[in-house]
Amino acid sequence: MNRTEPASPDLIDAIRTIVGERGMLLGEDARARSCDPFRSVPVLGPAIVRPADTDEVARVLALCHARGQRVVTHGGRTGVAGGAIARADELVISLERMNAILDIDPIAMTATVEAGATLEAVQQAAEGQDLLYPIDLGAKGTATIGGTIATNAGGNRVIRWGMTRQNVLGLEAVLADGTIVSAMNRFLKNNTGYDIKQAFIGSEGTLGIVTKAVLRLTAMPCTQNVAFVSLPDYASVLGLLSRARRLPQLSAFEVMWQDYYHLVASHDPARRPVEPDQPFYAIVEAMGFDDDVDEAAFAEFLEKAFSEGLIADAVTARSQKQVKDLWQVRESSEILVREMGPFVPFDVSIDIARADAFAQATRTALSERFGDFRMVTLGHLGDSNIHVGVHIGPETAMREIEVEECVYGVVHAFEGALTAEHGIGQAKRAFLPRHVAPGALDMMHRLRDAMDEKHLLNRDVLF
């Protein structure tokens, strides 16, 4: 059943009886929220429904399923692929009230949390038990656990601890018809039937709404060595990465092309640790458990890199404030928004050896298509993930699809992945068939049809 009109008043009233007055935002209160972190994209539907627990989620979805009502799920609304956009005929279900940290188990090294808990809140709760939840994002203060699971978020330390997929042991979810699926596994080893959680991780809310999760924690490192370096060429970047991978403590390897670093450094002197006179810059981080051993290993790594001519200049952090300051160079989205907005963001995976060739080919393609343009390039190079931002002038927003066609054409030519960690959302769905093999795409359709035959959940996400 395809709806074209907003949910009826009687449906809204029926949902209110389930979630109560606190569980509803209506009219202007709903439209005051943006579905996008970088621009104003208001909720167009009549209500934001805010359940207090899994049972309320199940009852609301069962009601919507019976009425053929489309639903969009909201977490922290930090995604940049349009997955949270809600149209006039869609209700929003937000898990913001379901934000409890239910348990931190220091022996099993697990955290059991509700899906509306923010990433930062989980990290802080784990830290209180001298443990670490290693998924780390610039938007950690707003991004929710449910959202990171839905998109299989990665972030800065994937090279050491993996994506969200590697850090979820179990979860609970509610299907489109209100069925509660409990797969709250707490064990590292459990081969009892299908691994149910994997169906929901990375599914972008199209198969069900994740309501709880059991997260895998690790021991909190007690050392953190960070260096910000400039490099003379891409061969040196690859050489430094190869050497850094020999550090058992390596936790992050972030690379910034000159276009990005020059923009940030020229607009904020506090984010200029080295001169912007080289083509590449990198943050190398190592986190471990022995002060003397780790510091010596990191110093030896840098000394050998200098002696081999891989590094042009370097600054190392000597305090937690300096660590934060160096990372702040990498996390400068507000400068990009201010100085380049509007821009079209890209999140792709490219073979590491060809990442600079990809960046050069992208610049060439943009120049041939649009003439004048601005582009910034950076990424989690250690795990192949490159982020690109493109601005072509005042018409950037209106010509966004043209920019995407241009850049994704280069991604396809380099046999890259359409998205590395942000998901397909609504923004990239038109490009999915070109980047997924027909048989795999058919299986995706079959799975979605089986789990949500009416396509009521996040209908316009993925395909």
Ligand SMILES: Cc1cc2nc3c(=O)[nH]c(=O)nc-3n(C[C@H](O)[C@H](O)[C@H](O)COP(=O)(O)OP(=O)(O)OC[C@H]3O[C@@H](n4cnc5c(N)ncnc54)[C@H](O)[C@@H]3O)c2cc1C
Second form
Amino acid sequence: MNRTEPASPDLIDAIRTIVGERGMLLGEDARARSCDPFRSVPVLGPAIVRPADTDEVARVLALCHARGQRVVTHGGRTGVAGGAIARADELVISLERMNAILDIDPIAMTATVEAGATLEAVQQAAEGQDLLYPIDLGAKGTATIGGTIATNAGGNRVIRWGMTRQNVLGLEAVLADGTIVSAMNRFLKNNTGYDIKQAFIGSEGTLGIVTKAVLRLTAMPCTQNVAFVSLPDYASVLGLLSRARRLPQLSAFEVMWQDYYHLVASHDPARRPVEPDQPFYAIVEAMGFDDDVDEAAFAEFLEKAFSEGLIADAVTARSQKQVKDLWQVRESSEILVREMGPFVPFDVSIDIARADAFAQATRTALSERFGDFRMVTLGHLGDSNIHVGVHIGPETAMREIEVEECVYGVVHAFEGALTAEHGIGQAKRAFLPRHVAPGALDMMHRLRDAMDEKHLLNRDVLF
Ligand SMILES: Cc1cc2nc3c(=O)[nH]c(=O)nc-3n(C[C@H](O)[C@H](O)[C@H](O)COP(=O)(O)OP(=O)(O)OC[C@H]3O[C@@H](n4cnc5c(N)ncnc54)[C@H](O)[C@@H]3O)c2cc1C
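Please give the other form, namely the form predicted in complex with the named molecule, since only the form predicted on its own has been shown so far.
Once more the chain from above appears, this time first in line as the rest of the complex follows.
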């Protein structure tokens, strides 16, 4: 693979004149940062550049472009596809100082924010005006708006409000050569030419650095009914999903296979709302605007599901604390990291009706290839998105590529999507050509060549 030389000291000096001392982290200060949320992957390049505004981003990129300097963009570094990993010859540009909430408009129901603002900060600012920014994920305290746009993040409430793409009205970005592209649309309807923002959403930082965004807000629901249920078989999971979809206020439908729930429930008694004696578990959530009506509809939904034998056991939340506790069972990545040892994570989309068949086929394929293994399965099933974690023993990390080949072979056989919401990053780039049609891949290459002909932005991401 082609490599450029590490950034020269005079380039670093020139960048310092743009961003000032506060805008630079050098040497050990830069290396102390990990580019990955779950393992230590230090920044190997000489500096982390921290511009204060769009103009500084543009001037730094123009300089890097003129010198052929590669750049990796950092948001909150919670991405799980290795998209933020920076090598010795790459400069990091971090949006961390560009974190202002510029405006919350309660009439238009929009938030205008800088890209380094965290998801949680935006949610809190919206909440202050009785509004909701509905993108929600476990890493919201650290993940940034820019990162969620770059990865087109999904999360827990996609079934109701869609992915990030559906919640961004406009954005501003800086191209590889320093050109500022302002597409800060505030309208729900705007067909004035190409919808430029869509090129950047999900582009994983390869087409430009997102610096600002206009986000679509929604009225803050005032009721939240949550149930944690166990189910006797996969047909019941599908039956419950079908019923839940008829709840007008359905906001989440998360499913955990027994392998996942058993692991979590046996390592934390507080995360054991029901006995771990069934093959499937689900969190069903409905958020609405009328206490009595919503509670009655949710209770009726659960009663019918019980009477039809879809549910084996159920616990409903009676307080905000209980809501949090039930969701905590689903958000147990730290238990997985601790108890599974090294594991290879997967984030795939599979036809909902065949998701359990996929899980079984994956287990069979892993068993044939590796003998002993451990696998956990869970996901945003209502969105056809399943997360799988696979551990094959102490050599898991060393044999990661073999595990990936094995599991992605099954994904391909099931005509699934290589990644549902985490993106390709650097971790899955070897598998991209097999999972997209040649014409689509060719167009991706053409788009990237047109926008960043030197491939200076996130060089090792995607392809
Ligand atoms: C505990 C946990 C739970 C998670 N749950 C979910 C989930 O439910 N759904 C989901 O979709 N993801 C989830 N994620 C993954 C992660 O939170 C998302 O991918 C998030 O969007 C990353 O945001 P970030 O600011 O941390 O981006 P980073 O990790 O810093 O960057 C991710 C990618 O985007 C690029 N990038 C970052 N900022 C910009 C910018 N301003 N302009 C251009 N490119 C940029 C980076 O170069 C990199 O390629 C989870 C992660 C963790 C650790």
